[in-house]
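Here we start with a single chain on its own, the form predicted alone, put down as structure tokens.
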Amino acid sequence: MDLTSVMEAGFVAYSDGKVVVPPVGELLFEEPPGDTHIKYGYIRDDRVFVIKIASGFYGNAALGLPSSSGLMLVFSQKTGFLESVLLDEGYLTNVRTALAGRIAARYLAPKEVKAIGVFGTGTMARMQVTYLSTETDCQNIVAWGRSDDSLRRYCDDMAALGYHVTTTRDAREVAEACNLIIMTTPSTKPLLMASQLQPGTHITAMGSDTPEKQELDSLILARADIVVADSLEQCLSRGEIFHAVRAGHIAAAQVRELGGQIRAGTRVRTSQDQITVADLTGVAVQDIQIAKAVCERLSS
């Protein structure tokens, strides 16, 4: 099964108004720091609806545990009865997020990627890069992290997959070396500044999935030639677009939606010098599509 096409179809259906997605439910925790999201919805005239619960607790590494966990519940649209419990511990959320990053790069990234910049050293920092292998043959990574230990582990793991990794604690070094940058952290303060960006850079930002989180200087979106949201409505209440609109740096009317660009079937970027940003806050239609794909595979 081509999961990329499955995810693209979901984004198109969402932008075409065929998906019912209520506002995200969330619980935010301070001690230990973490958050739990409840995302749910259905595609009109489909067979099922899905409720997804996903948690991220960022001190889990010290306990020898992964930071993410969760499950998906699949119900019949005809009867409301529970059909499947996918106790995936957050894996399917990671897959659908990595697929979204792949799709964003397909339509927005430069044709020639000289190096991939990664902010973060966790699961998403790994999966986002490996899922890009269908879009670019670039094997050069510049990774930014908060600790030498996490950077060393990331370097070792990615080197074992054939990547050449340079590590740094300086965001400027990432911006100077890379024209495709992936943001994967739960930071609440900007890590990358507009003054650091080079012409021709594409950024896929996915760590900022609550109103409190922010990885990008909002002036980056003002400087960008193209800004794309997975869900414009959702990105106006969370994510990088939320912060930029609230600060008055961009207007909602300037933002394109990913599903509309996929429907058009052409690359959004028209010049190697353009700066582009994809703000991926994670939409319930992604969970619906990945859950349906798993259930179909299990029943076949």
Given for the second form:
There are 2 protein chains.
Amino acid sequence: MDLTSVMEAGFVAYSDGKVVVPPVGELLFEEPPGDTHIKYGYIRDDRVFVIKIASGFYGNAALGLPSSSGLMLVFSQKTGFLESVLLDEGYLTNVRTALAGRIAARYLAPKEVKAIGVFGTGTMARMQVTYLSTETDCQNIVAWGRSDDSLRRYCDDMAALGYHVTTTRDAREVAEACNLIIMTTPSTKPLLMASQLQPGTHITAMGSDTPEKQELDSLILARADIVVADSLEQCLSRGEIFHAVRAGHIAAAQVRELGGQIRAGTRVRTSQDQITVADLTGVAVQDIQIAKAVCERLSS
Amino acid sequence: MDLTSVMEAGFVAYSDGKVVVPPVGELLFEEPPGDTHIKYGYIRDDRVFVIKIASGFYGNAALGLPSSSGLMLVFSQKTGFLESVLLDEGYLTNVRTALAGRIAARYLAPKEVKAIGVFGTGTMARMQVTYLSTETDCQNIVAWGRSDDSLRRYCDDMAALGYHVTTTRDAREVAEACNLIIMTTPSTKPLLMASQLQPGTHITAMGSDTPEKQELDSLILARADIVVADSLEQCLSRGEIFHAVRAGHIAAAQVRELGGQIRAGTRVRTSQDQITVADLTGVAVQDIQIAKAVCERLSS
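The form predicted alone done, now the form predicted together with a further copy of the same chain:
Shown next: the complete complex, the earlier chain at its head.
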């Protein structure tokens, strides 16, 4: 089973209107601060439905515990019966997010990647780079981070995997060296500016998944030749596209949806000089597809 | 641990505004028809939060399976971590519902119960009667049902528990013989009419939990001296009170909330001739309390 194909099929089903996704459920806590989100849905005429519960409690670090936790529940669409409890603690969400980044690169990245720019030094900054190995042979990374410590750890860990990593705290250096850039931070202020960008660059923005978060100068989307959303509907209320549309820099009608591009089956980029942006906010169909894939593997 | 006290404390916390209950999540299915509901919430400053998932797939009977299924998940309010998965298949919902009926009878039923009237012959028609044994010694039941078969089974099963059961398909016979009446059906049309009621009767309506369902003639609520809701907010959008308010038979301001009555600690009924109605639509705090009680018992 090829997980990338499974995820591509999910995006296509979503863009074809075959996925039922009710509004996200949310519980907020104040003492200690935390939030729990319930994402759920199903593909019509599929075998199962999935409920994902994900929590972030940011005081956990002080207790020596990870801030994220969670699970996925898989139920039969024929009987409503619970079939599987996947105690993945958020791992499968990371996998499905990294797969979406791989797919975005497949359809949008330039043919020759000079260097991969990475904003952030956390789990996705590592995982996404390794997931890109199916799309490019490039092993040169320019990593941007806020702290020398975390940059050093990132550099060591990625070097152990065979990557050549240069670190910087200057976004301009990333933009000058790299034509495939991955944004993986929870920033609420733009980290990369339109004026810094080189022609022929593709950016996948995976960090911004709420209305507050923003990693890209909205003018980048105005300057981009092609802007792709994982979910147009969702990207109009959160993420980079939300900010750019609200600021009047782009119109919603200019944005293409990833599933439609996958269905077309060809690279979206038509010239190596185009600037392209993929905005990935995370769609429930990704959770459905990854949970199904795990269950099928377990039962085969 | 006394489960009734646990449930009473939950209703008091709810009426005191200490319970956070977001809107219910819902997934609807067409082929086969089914629905899944996600209820979740927490009591402020409590140790845990609870997510309950309950499904009803009405074609399951043809497969030899129960139509209902479900589970409860208990998480730490301090870390967000999953603590327990209770695969109760709806049993704990039945327990918390039966406990609510017991509490309603405790505060509202007449001192001397002549006979217990029961509309319906299913799980709650059985369970509620046995849960009432803490509130009354009465073992006389008049059971109303739609089918002779189900009435016969109900009669046999309850006789085996020591009850004296008379069965009928005429609501008037129930109303004439009984001064404590339990409504446990999924009816969408009134089964019991205001003209049939005797003074001094208490009715607990537990069957109607959606806007469509209705077991009582709305004029019963108009004629009642006291109307109590498990959740005033919820009862204005579903259940018996919803229908009576919409028809203009009662005003929302006349309705009391169960938690407030429990906090007062006295019987609500001030005379043995009063007609009283408790409308129980099921509140998330009941799920929170029952799940907590099970987990505490398991870990003690």
